[in-house]
Amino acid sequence: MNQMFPIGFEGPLAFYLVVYVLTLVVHVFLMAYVLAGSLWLAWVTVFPKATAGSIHGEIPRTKHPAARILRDWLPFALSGAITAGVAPLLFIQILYQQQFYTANVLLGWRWMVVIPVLVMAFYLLYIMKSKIISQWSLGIRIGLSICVAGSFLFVAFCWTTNHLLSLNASQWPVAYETGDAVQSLPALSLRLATWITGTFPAMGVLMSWQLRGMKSRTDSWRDVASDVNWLTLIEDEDRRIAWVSLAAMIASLILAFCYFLTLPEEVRSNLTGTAGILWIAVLLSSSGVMITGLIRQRRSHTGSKSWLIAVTGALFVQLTAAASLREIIRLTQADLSAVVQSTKAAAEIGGLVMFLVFTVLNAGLIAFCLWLVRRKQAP
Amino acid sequence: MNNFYPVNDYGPLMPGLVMAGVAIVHVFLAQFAVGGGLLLCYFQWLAMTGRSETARIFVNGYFRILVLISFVLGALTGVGIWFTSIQVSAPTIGQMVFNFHWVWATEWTFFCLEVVAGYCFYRYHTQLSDRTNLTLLILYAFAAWMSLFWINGILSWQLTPGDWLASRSLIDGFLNPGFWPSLLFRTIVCMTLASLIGCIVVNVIPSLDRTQRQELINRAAHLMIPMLAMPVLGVWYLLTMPDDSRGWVLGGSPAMMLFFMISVGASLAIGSYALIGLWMQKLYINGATATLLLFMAFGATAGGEFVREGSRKPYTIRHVMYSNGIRPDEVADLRIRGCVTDDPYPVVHEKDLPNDTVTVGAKVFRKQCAVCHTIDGSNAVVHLTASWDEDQMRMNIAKLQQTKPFMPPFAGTAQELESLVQYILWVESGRPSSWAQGMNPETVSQISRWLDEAGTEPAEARSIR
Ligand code: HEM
C-alpha cells in the first residue's frame, strides 16, 4: 500500500471499498444514535435528579427534552440503523467473503443470538415509549433502561468480536478447536471502548438538530408543571450534550491511539505511511473542527446554527476517515490478491446501472414522503 | 487461502431444519407486510371515498400492528435468514450474493423507501389529509411489494436458473422460468395472509359493533378472491420445475409429498371458507375462527417453504452448487485430490477418535454429508445404514447419487470413502476407544471401481420413472 487509501488499488477493489465505507458510515451514524441514546436514557433513569441549583432542579431528568426525544425516536432510529446495516452487510460479502463467513460460523450460535437480542431490545424500546410505563415502579423502569442499553452494548460487542476474529485467519483452526473467539482481550476492549465513546458525538449532533426542531413544539410536553420554561431547558440540555460529546470524543481518540499500539507492526506502518497518514490528518482535523464547534455551542446561549452545520459536516468527514483507517487495518491483514480477484469478478456481473437508477428513483420518493409530511405539519 | 469453512455441530438438529424454521417465520411475516400494504391502500380508499366510514378506524388499528410486527420482526428475521444461511451453507449464500449483489442492493433501496413511507404514515397520519395518507400507503405498499419482486427473482433462480446457465446474464437469471408464477403466487398468498389478519384485527378493535365488524370482514375478504387463481398458478409453477424436483413433490419423496399435500389442503380449506362463506354468503367470522384459519395459512406457508427448500436437492443452486457446498465441476477433481486433504479444521464434534482413518472419515462426513444428515441424531446416517453390511455400505455411498437421486455424487477419493465407512461403523459400534480396522488395499480398489461406475454426474431425472 503505497498510495492513499483507496487510491492505488485496482479499480474494482477501490470501487467496492468506497461503496462499503460510505454505506458503513451511514450505519455507524444511526447505530451511534441508538447506542449512545440508550446509554443516555439508562443514565438519566438511574440518576434522575438534575444538578443541584439548576433552575429546573425539580423536574426529573427523565422528563428533560433529550430523554423525551430519545424515547420518541429510538425505535425509528433502530429501524434505520438495521436497514442501514444491510448495505455494508451486502458489500462485506463481496469484499471479504471468506473472512466474514468464517468468523460468523466460528462464533456460531453466539453470533446468531444478536438477532433475538435486537428483537427484544426493539420491543422494549416501544414499551419505553408507551404511556403505561409511567405507572411502573422506578425499579422496573431502571431495569428496563439498563436492559435496553445493555442489549445494544452486547450487539456492539458481537460486531467487534466478529470483526477481530475475521481479521485473524491463522487463528481460525485454533478458535474452532477451543471455541475461544477472542485472541486478545486488551485489543478487543480498546477497540470496543473506542466505538462506544465514539458514538456520543454522533448522537449529540443529531440530538442538537432535534432539540432545535423542538423549540417551537414544546406544547406537546404539558405533562409537567406548566410554568416550565422549555426554551431554557432545551438550551441547557443542548449544552450538556455538547459537553458530554466533547469529553467522549477526546476519550475515543485516546482509546483509538491505545488500540493502535496493540496492532502489529506492519499494520501500524501502513496507517502511518502513505496509505493512512492523510486519513489520520483528516481524522484529527475534523475532530478539531468538532471540538471547536462543540465548545462554541457550549458557550453560546442560542446555539449557533452555522457551527452546528460545521460540526455535522465534520462528523461525517471524521466517520469516513475512521472507517477508511479501519479498512487499512483489515487490508493489511487480508489476502490482498484474493480481494482483488473477487472484486474484479464481481465487477463483471451486471446490475450496477439498474441499482443506480432505482437509487435515484427511491431517493426521490423518500424525499417526496418527507416533503409531504413537512408541508402538512407546517402550522 | 483454501475454500474451507468450519462446520458447526448443532447436536441432533440438522442445520437445514434451523434454516427452515427461521425462513418460515420470516417469509410469513414478510408476506404479511406486503399484503398488509395492499389491504391498507384498499381500506384507506374505501374510507376517503365515503364507501365505508368504519374502514378509517380499521386503518389506524391495523397499521399499528403491521409496524410492530413487520418492521421489527420482519426486518430482523430477514437479517436472521442471512446469518442462518451463512451458518448452513456459506458457499451457497456467497454464490448468490456474488451473482446478485446489485439486485440485492436495489432491493435495499426499496427497504429504505418502505421504512420511511411507513414511518411517515405511522407518526403523522392523524395530522395528514386523506389524500396524503393514501399516497404514503401506496408508496409503502409499492416498496414492500417490490422487495418481494426482487428477492423472488433470486430465490426462484436457485431452482430454475434456466438460460442463465449458458448465458450468465443477470436478466436471464433474474427473469428465470420460475419467476412469474412464483411472484404471482406469492402475491396472492400475501393478500390472503393480510386479509386473515385483518379479520382478527376487526374482532379485537373494541369500538366496533357487530354490523360494522361484519362489513369490514366482508371487505377484507375481497383480498382473498384472487385465491381462485392459485390452482392455475400452482400448476404453472410445477410445470416450470425441473422434472426430478417435480417428481419429488408429486410422490417421489414421501416427506416432500406430505408437506405439499399439507400446503395444498390448508390452502383449499382457507380458500373455500373465504369464497363461499365470506364472499358469496357474506357470513361473519369470529376471532377464533380467523385465528384458526391463520394457523392453517402458517401451515401452508411452512409446507410450501419445505417443498421449496427440499425440491432443490441435491442442489442448493441447480447445476451450480450441491447442498454440501461442492460444485458439480469440482467433483472429478476432488475424487483425485481428496475433499479433506487441505481441511485446516480439526474434528471437534467427535471426542476420542481412535485413529487417523476414523478422523478423516469424520472430516469427510462433516464436509459432504452434515448439511443433510447427522451421524446419529435426526436423519442419521448410522440408522439409515443399519441394515446394510459393510460392502453394501461402501457401494451405496460410492454410488450415492444412485442410492437416492436427491443426494449429490460422492466427491472424494476411495480412501476417503473407506474412512467415512470406518467412521460410520465406529459410531455404530458405540465409539469404542480402540479401533483396529485399517485401510485394506483390495477394498479401496473395489471402491474405486464403484466410484467409476457411478461417475461424477448427478442422477438427474433419469432415475425417476
Ligand atoms: C443497534 C444495533 C447495532 C449496533 C450497536 C451495532 C454496532 C456496530 C459496531 C460497533 C460496528 C463496528 C465493529 C468494529 O469495527 O469493531 C458495527 C459494524 C457493522 N454493523 Fe452494526 N450494529 C448494530 C446493528 C447492525 C445490524 C442489524 C446490521 C445488519 C443488518 C449491522 C451491520 C453491520 C456491518 C455490516 C458492520 C461492518 C462489519 C465489519 O466490517 O466487520 N449492524 N456495528
Given for the second form:
Amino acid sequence: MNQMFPIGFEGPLAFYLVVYVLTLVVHVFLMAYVLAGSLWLAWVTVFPKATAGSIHGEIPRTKHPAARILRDWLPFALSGAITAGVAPLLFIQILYQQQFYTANVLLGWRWMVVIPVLVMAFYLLYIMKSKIISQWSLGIRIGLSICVAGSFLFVAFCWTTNHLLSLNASQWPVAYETGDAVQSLPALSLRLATWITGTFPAMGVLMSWQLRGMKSRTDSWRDVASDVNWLTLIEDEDRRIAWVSLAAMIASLILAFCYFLTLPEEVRSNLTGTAGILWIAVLLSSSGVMITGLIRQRRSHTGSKSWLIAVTGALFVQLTAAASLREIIRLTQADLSAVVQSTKAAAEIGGLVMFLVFTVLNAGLIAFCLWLVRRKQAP
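Having looked at the form predicted together with the partner chain, could you now put up the form predicted on its own?
No partners, no molecules, just the chain.
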C-alpha cells in the first residue's frame, strides 16, 4: 500500500472500505455506550456506598445521575447498537468472505451463542430498568448487573477472537484440529483491553450530553432525596465521568501501542508507512483534543458546551482513524486480489439505492423515537 488508506484502491474496493468504516464508527459509538455503561452499572451496584466525606454520601451510587440515566437508556442504546451493526456486518462479508466465514466456523459454539447472549442481556436490561428491582436483595441485584456486564464482555471476546482468527490463515488448521480459537493470548488480551478501555471515553461524551439535559429536570428526582442539591450532584458526576474517561483514554493508547508491537513486521511497516502514518497522526491529534477537553471538563464547575462539542467531534475523528488503521492491518494480512474480486462482483449486483433508502428511514425513525422521549421528559 503506497498511498494513504483508502486512496489507491480500485473503485469498488475503495467504496466498500469507506462505507464499512463509516458505518462501523456509528456502531462502535453505540456499542461503547452499552459496554462501558454496563460495566459502570456493575461497579456502582457492587460498591454502592458513596465516597466517605462526600456531601452526597447519603445517596448510594446506584441512585446517582449517571446510574439512573444508564438504566433508562441502555436498552435503547443496545437496540441502536444492534441496528447500526447490521450494515458493517454486511459489508465485512463482502470484503472478507473467506476470512470472516472461516473464523466463524473455527469459533464454533462460542459464535453460535452470541445472539442468544445478546437477547438475554437485552431483556435483563429491562429488568434492571424496572422499579421492582429496588425491592430485591443486594445479592440478586449484584448478580444481575454482573451477568449483564459479563454478557457484553463475552460478546466482545468473541468478536475480538473472530477478528484475530480471520487475520491468521496459517493457524487455521491448528485451530481446527485442537479447537483452540485463541492462538496468541498476549495479542488477544491487549487488543481486547484496548477496545474495552476505549469504550469509556465514548460513553463519557454521550453521558456528558445527557447530564446537561438532566439539569433542567432535577425536580423529577425528588423521589430519592428532596433536600439534595441535584444540580451540584450532576456537576460532580460529570467531572467524575471526565476523570474516568481521561484515565481510560490514556490506558487505551498505551495498550494500543503494546498491541502494535505484537504485530508482524510487514503490518507495522504499513501502519507507519504511507498507508497509515497520517491516520496515526489524526488519531493522536484527535486524542490530544479530547484529553484537553476532558481536563477542562474535570476542572470546570459548570462544564463548557463549546469544549463538549469539540470533544464530540474529536471522538468521531478518533474512531474513524482507529477503524482505518484496523482495516490497514486486515488488508495487509488478507488476500488482496480476492478482496478486489469480491467487491467487484458485489458492485455489479447493485442495491445501493435500497441501502441508502432504508438507512435514511431507520435514522429518521430513531430520531423520531428520541424526539418522543425528549418531549415526554420535558419539564
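Think of the rigid core as the biggest set of C-alphas that the two forms share within 1.5 Å after superposition. These figures come from a predicted structure and were not determined experimentally. Positions refer to the first chain, counted from 1.
- Core fit done between these two forms; CA of residue 364 shifted by 5.1 Å.
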